[in-house]
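As structure tokens, one chain now follows by itself in the form predicted alone.
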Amino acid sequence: MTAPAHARTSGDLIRAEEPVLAHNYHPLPVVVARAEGTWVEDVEGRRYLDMLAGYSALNFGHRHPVLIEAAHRQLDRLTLTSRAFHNDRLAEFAERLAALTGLDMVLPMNTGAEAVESGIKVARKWAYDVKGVPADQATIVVAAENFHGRTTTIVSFSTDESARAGFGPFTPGFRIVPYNDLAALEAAVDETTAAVLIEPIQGEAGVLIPDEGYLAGVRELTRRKGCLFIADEIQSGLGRTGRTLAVEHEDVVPDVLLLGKALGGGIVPVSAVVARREVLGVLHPGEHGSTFGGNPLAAAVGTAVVELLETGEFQRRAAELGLVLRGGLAELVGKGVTGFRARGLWAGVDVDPAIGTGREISERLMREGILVKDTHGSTIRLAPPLTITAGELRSALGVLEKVLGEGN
């Protein structure tokens, strides 16, 4: 007889996954069973400081009491109607999210990839109905090293071969230019261009932050060329960088904003396309949809997330603690760290390859009670919940220093 989960070790549970779970991820060898705030606990009772926060899905920490209360309250009333009917939670969610972002209309979806796919459809429809691009000729310009998801359409414009290899044929209609290169972007935009789709900060690529003026330049160029600026803020948005949105660091308002991850509070998948009325207004009934998008439970949790952000507390925390993070990382440069990029509570840290790969460093940190995740080569990402304390952050940096020192 199979032992109950609570009686099995991490090793038992990891081995149990092997024959039944598809290998679409390569998780660290830790089996999380409980969590609260910035801390998680494995099945054997070991505690870890979460310095990844679900790739920014847990900006408010694990089981934030305000969000849990909102979910419990809604669970006792109504969870799903489908969009075949109205529900009493959706309008408030949409109104408050639009106000928070400075835009007009909201298209609720579930996952980040769905938001990106929806944004692409909306941009193409706008190009045909409003801009006058000939049918099936619309193009979208994207940046190299992007990460917008893993659907077939999205990997069609990825430059990561591990995401593309074996999944063709690919969807046409995309032009790829170098990130942070306004001249290349200008050359790629023409009369067929529906939109420029970029991440204000490229997360999966290693938290790549563009030069000052790049985002403002994208905004000016798209306005001048008569195409849309779509900002994918699924990872960078909702307080992570010290502002509600990363584009706010350059006082930019895009035409279309893609949100997800933290919008669901770490409880349910919630994403959204938020845009100007004349853009989202191109959609008509039956042209796009989602059974679960905008469901009452998601709307209740999403509204509670917006309420937390309306106070400005989390944006201030990310900005203030971001100074602690930058200062601590600066002290590690030359001591195993070859460079880093940080904005708010988000950093990509390049480790000397002689010390180890990003995976190896992540595993060493895990053994010391710190959870992070690697990306390309010897780069690790730090993105703790915005509820982390300065003491916890300094402690994590101290453990990183120790691990790097042991690798020399």
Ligand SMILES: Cc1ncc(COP(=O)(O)O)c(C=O)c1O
Contents of the next structure:
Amino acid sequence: MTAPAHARTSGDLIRAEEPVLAHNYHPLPVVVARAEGTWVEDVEGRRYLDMLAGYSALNFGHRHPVLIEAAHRQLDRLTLTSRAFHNDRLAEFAERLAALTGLDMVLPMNTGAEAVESGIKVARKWAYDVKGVPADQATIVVAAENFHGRTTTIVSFSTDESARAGFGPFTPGFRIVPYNDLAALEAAVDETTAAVLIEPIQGEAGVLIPDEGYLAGVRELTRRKGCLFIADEIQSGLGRTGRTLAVEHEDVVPDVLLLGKALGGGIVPVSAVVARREVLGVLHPGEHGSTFGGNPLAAAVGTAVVELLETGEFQRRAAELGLVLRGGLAELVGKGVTGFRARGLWAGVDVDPAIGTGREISERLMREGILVKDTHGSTIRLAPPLTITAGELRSALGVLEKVLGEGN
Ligand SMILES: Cc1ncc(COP(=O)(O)O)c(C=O)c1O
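The form predicted in complex with the ligand, contrasted with the form predicted alone above:
Full assembly next; the chain just shown is listed first.
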């Protein structure tokens, strides 16, 4: 008989997963049982500082009291209606999210990949209905090294072989250009182009920040050529970079914004396509939908998230503490760090491969009570909850220095 979960050790639980759980992840060997704020605790009661924050789904930390309260209140009233009926929470969520982002209309979905898929569909429909692209000829231009999710259409335009191999045939209609290269983008966009879809900062690729002027250049180019600019801010958005949106660093408003992760407050999956009325207005009843998209629980939590962001407090914290992060990482360059890219409370840190792979460094940090995740090769990604204190951040940097100093 299986022992009750509370009586099983981390080792027991990891071994129990092996035969019953698909092996599509390679988690660090830590089994989290509870969490609060920036801290998580494993089944043996060891505490860790969470420097990953659910890939930015936990921007407000674990179980932020305002968000938990909003979820509890809604759980006691109404959780799901489907969009067959109206619910009394959705209008406020859409109004406030549109106002927060400076756009007009909201299409609520659940996961990030669904928001991306929905954005692609909306852009194609716009190309046929508004731009006049001949049927089935629409193209979407994307950037190399992108990460937009895992559906068959989305991996169709990935340049990461491990995300694609074995999953063909792929969806046509995408053109891939180098990131951060306006000339290549200019050459790829033509009269068939519905949209340019990019991440304002490429997270999975290692927190790659484009040159100053790139996002404004994409905005100018898409406007001039008559196609849409879709910004995937699923990871970069909602306070992470020190602004509500990463595109704000260049005063850019895209035509279509894709949001997810932190929009659900780390409680429920909530994503959205937010766009100008001329764009999202192309959808009519029956053309797109989701059973769970816009459900009242998601809308209640999403509204509470928007309310937190309306205060500006989290954006400010990310900007101010981002300076601490940047300063601390700068001191580690040459001491095990070969380079880093940082904006707000988000950094990709390249570790000297002689010291270890990103995975090995992540495991060493875990043993010292810090949870991070590697991306490619020897790069680790730091993205703590925006609720982290300066002291916690400094202590995490101190542990990183110690681990790197121990060498290989
Ligand atoms: C930029 C970006 N887009 C889309 C996604 C996909 O989101 P989800 O995993 O919720 O489908 C991610 C997830 O990491 C992401 O970082």
